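First comes one chain, alone, set out as structure tokens in the form predicted on its own.
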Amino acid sequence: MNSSGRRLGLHTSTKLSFEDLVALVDRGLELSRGVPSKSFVGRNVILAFFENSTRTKVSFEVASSHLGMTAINFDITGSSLAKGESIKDTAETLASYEPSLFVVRSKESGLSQLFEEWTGVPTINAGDGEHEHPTQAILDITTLVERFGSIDALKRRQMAIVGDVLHSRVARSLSQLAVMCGIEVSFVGPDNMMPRYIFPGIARHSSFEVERYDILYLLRVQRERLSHGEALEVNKYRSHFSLTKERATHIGSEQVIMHPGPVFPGMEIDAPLIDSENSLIRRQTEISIFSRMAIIEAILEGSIND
């Protein structure tokens, strides 16, 4: 909480309390069932995306629209940043238009926190570098609660987060919230895609045995984040870590498949499995709107604080 006592935005999942998470999950599911939302007519949200996005950006646009807000897209390609203006000056300029909320995505870790410090405007982290993506993690937990019935039903379930964990902000956020919910999390992937530090309560495996897990969470291989010295051997990756049709023959009816998107069929997962009965991938996209509505409501009402 800042010096004025006002609660601000959402920058990281790791400081979110369990009680806050439960409230956000419950509210997101209420909204998905048609329970009326709060109204914030006349209030603006500025979407400052310094990195490409489709799902996150559009879902925030739709979520804010459902809440009666006006979403203003800040286009960096035509902005004064190209003329040498600093990001701090840009943030302060945008704040002068009196938005109620910023949503910030960037390649630089911590930029959403800086936006809030510079402007005093509540700011949501929509993904920052290889650091965190808290709203994705919240919507993923919401999707799992809808599928399994309750947060309590997630306890002691086994989750494999598979693939490029090293470069994944989703893995960092989701693993922390999953552990908070009592899920037993394993990072699964090749050695060169594993972080040196593994969070407490998380196991590490170099083989993908699908039958061991209740939740198969596949990560996008982030080729754009690989360093010049890192080569991706596609065939080797597919044979060991992709969810292929052959590997999927070992999946039971109660197991679920998830992916944060965008999905590249044939790389992380074979195309027919994306819409299989086990898959929650499309539902994650649908839930994202209601989950982000719940997050915006909570922040503007001052009921969560990280």
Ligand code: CP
The other form holds:
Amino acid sequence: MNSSGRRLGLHTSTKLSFEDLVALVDRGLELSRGVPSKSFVGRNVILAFFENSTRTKVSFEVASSHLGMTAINFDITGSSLAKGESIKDTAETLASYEPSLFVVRSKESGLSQLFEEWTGVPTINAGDGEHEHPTQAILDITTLVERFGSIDALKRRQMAIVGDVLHSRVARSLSQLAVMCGIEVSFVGPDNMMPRYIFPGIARHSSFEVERYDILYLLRVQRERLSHGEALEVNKYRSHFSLTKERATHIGSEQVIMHPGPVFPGMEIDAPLIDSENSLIRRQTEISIFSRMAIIEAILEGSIND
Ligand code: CP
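Show the other one: the form predicted together with the named molecule, since we just had the form predicted on its own.
Entire complex below, previous chain first.
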């Protein structure tokens, strides 16, 4: 928090107000239509990714470059972390180079919040373990608003978030923003991939009936996060929860398919469906640039309110 009690960065979807979300969505869509962005020439953003990423990392680099900023990639593998330097010392050292912003991805929950507390530098959570991925959720809602015409048009639409909900930070962040927009969310998946906590207002289904939903949001099966007791039965998963060509024959022209990526074709979805007319998967990636530009603008201008 700064002296006015305002949050500095963006760590969770939970803290985002509906007004913040609407402003970020509107601004992201304006930027996507070519409205000029703010300029932050001469300011730096440090990307500290302690876990692998393609989309989030590169889209933040591109977004910050469109805003006139210099993105500095902190290379974990070649860093002094390998010599035993602590993450706190690392954060404080990086802060001494006076970035305007940190973007942090981590295997552990809460590291972006700690970066901000240790350094006082606004920090964006780019995905922390199984906890949250708020910028993914914001870009997903932005993509839906573009497709359906307005945030009001999302009300009472049915969204299935399908698959490995238990391990998914995307499911946690997106479901909260979707409910905020009046979307009726269902978690769909096998019992061993359902969260152990209750989300008020979110239904659970152990069968995937594609025709019930306006929005089919497929999650990546996170094989790297499965424990020994949670072995993945690929064929069983595929027959019950994949968006296969056979299952897709029940989809109408208004229904949309989404996935945060990286997609594992043949597991969560059959490859030809990724570029089908129903699919927003490529558009999610394109919109991510503008959505992240809007988020950076809002944070640097202090206009996200708690
Ligand atoms: N959606 C997402 O976070 O993808 P990356 O892991 O490639 O950044």
